[in-house]
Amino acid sequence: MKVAVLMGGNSFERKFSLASGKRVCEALEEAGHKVVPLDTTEDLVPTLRSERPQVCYSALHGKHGEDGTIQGLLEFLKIPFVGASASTCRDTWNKATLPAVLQSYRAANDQDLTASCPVGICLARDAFKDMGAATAIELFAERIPGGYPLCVKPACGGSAMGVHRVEHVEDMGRALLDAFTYDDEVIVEQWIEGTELAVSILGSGWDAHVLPPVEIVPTSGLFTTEARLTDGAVAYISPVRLGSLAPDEAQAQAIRAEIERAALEVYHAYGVHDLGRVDLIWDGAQAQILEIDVSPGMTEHSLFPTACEASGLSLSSVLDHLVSQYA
């Protein structure tokens, strides 16, 4: 097939996207496809119309790649593409939608869910800039169960950009200012301690299935943007070590099944299809969902390829299957 691979763009995550796109191109070429690598410049639409690819694969990360922009454009051009629809991307893009989406899914299915999420507050930049919210930042610790430490992060975006662990109210202003450099809305929520995991998912509807969970273990500090780009700064262990979940093997196996079920619930709740990755923390009692990524990274440091390898799948075969279904 003739496959256009979209990459680059002008988001904060351009560097990640170019690296992902390069690896996707290599994997698809290995599978025998004719690949047309395209940066998303002003020439994108004319090039797509002249090249006439049979399908697109978007390796764009961040704004325009995961917020429904590129998906809406491809729907308008009537070019098939791998991954979630534009409307689904608009929902998943903003992490603040997670509690409401899970609640709606729970009500629609009339059942309790395994998935949970941290309690948090989302505020817009204008609330601070024009309405004086900065004079009330001491209230975060009162409004959020458990108080400090708190997590401050942009409502939209990925790659841990703008994420902070805040221990004291004196540090809250600095963390908010940095998070607002990445987005117009910021979430302040419970800081969850536990085992950090990424659960990649393949497929659509009730045929969707999880790949082995990847345990994320930074050699020091947090799983930051810099750590993701530095060789040896993070250990990715897949499948997750049972000892990281519980001392008893049988109990740990049951917890792993619960984690996988929680990830699938989030995937179905948003209506994601083809592929995605759910990031979460097992806090010792529940799977606390942080976000769902509809355009997982594909670099050598990325979690999705790690999960593929752990399940015995080559990235080439996975991407071949994903694009070939649109033949």
Second form
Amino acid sequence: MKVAVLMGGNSFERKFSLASGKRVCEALEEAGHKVVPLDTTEDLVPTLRSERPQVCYSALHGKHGEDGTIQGLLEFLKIPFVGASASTCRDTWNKATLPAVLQSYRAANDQDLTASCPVGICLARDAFKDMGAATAIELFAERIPGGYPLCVKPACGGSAMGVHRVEHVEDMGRALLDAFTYDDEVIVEQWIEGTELAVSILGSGWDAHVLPPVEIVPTSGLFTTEARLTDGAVAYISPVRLGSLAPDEAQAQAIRAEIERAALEVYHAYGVHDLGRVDLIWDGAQAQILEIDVSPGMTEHSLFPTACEASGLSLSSVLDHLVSQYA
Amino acid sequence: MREIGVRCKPDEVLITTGAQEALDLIAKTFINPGDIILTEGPTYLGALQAFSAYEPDVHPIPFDDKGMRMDLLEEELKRIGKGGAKFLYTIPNFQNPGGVTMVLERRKRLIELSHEYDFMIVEDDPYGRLRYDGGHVIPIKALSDDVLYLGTISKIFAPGLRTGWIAAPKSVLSKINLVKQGTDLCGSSFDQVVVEHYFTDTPWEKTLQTFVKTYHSRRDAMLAALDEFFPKEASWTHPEGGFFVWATLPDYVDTSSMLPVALEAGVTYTPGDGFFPDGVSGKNSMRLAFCYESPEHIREAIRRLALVIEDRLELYRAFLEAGAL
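Alongside the form predicted alone that was just displayed, please also present the structure of the form predicted together with its partner chain.
And the full complex, kicking off with our chain again.
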């Protein structure tokens, strides 16, 4: 097939996207597809219309890549593409939608969910700039169960940019200001301690299946943007070590199944299809969902390919399967 | 060298692969771990990188519009004592990143202090020929033969030819030469032939004047745009030559944190913290380069940057007024 691979873009995550896109191109070519790599320049639409690819794969990360912009454009051009629809992307891009989406899914299916998410508050930049919200910073500790430490993060964004662990109210101002660098809305929520995991999912609807969860272990400190870019700063272990979940093997297996179920719930709750990755923390009692990523990274160090490898799948075969369904 | 007031013989000059190699050779030759090196604060990032491999203790000395502050330097020298500093590294002309030029009186005072407190002076002069205003200030090397002077053709001919030099006393140069032999045996003769031809057989001074005229107009465009658009809380240097303006915002602003917002607006700058050895000072400053873009683009870039800063300042003010910063 002729596959257009979109990569690069203008978001803060451009360099991640270029690396992902390069690997996607190589994998698709290995599977025998004709690949047209494209960046999101002003020539994108004319090029897509002249090249007439049979399907698009977007390796764009961040703004425009995961927020429904590129998906909406491809829907407008009637070019089939791998991954979630524009409207799904608009929901998944903003992490503030997670509690409501889970709540709706629970109500619609009349069932308790395995998935949970940290309790938090989402506030807009203008509330601070124009309405004096900064005068009420001390309320975060009262409003969010457990108080400090708290997590401050942009509502929209990836690669841990603008994410802070805040230990004291004195540090909250700086953390909020940095988070507002990346988005006009910021979430302040419980800081969850536990085993950090990335659960990749392939497929759609009833055919969606979970790949082995990847355990994320920074060698020191947190899973920051810098750590993601530094060789050896993070260990990715797939499948997750049972000992990281529980001392008893049977109990650990049960917890792993619960984690996978929670990830699948989020995947279905948002209506994601083809592929996605759910980032969560097992806090010892629950799977606390952090976010769902509809355009997971595809570099050698990325979580999705790591999970594919752990389940015996080559990235080439996975991507081949994904694009071929649009033949 | 004679043209700028420095008398030196051929055997007092060592050709290097750019002035950057000269920095590395000097560091390799003279720095032991823990040695105190004095620099302007902020200083050239490439020098900090070259020095850091040899683990010195870098002490930055602030500057003002007349260059490195000699009063603050003297305070520091009194504190660390005679022989406490191995050398002082300075870019006295249109300093990178500050844009400022060390006035003659301070150059003379620097030499006095170097003798009194027994440290070498490393004078890095990549921009000395690119003067737009004011009169020529003679190199520190012209005032004292002991100075190690670094020159380069990068800014007046071609950076890709990687050709610079160290002019220094023979005794010092012989040590550096030994180190250079271990580094790369010798530089590229081919490049040096090309450089020699350019400066011997072509009207290079006329070409240089074209460069000066071009950069002059770009400097003027940047300064005019800063006057027109930047908020009153900002201050900036007024370089008489070179490539850079150093802008400083209120101390609660973090220019590294602000950079992604600027990039989204289509403009970039270099955050100030990278020009200090501690990586923390200079957080509210930025280096603005006017050498590359046209005057029109420079004006538009400063306009956009000013909007980013103003928007950021509004947000910061809200936090400050609430006592949340």
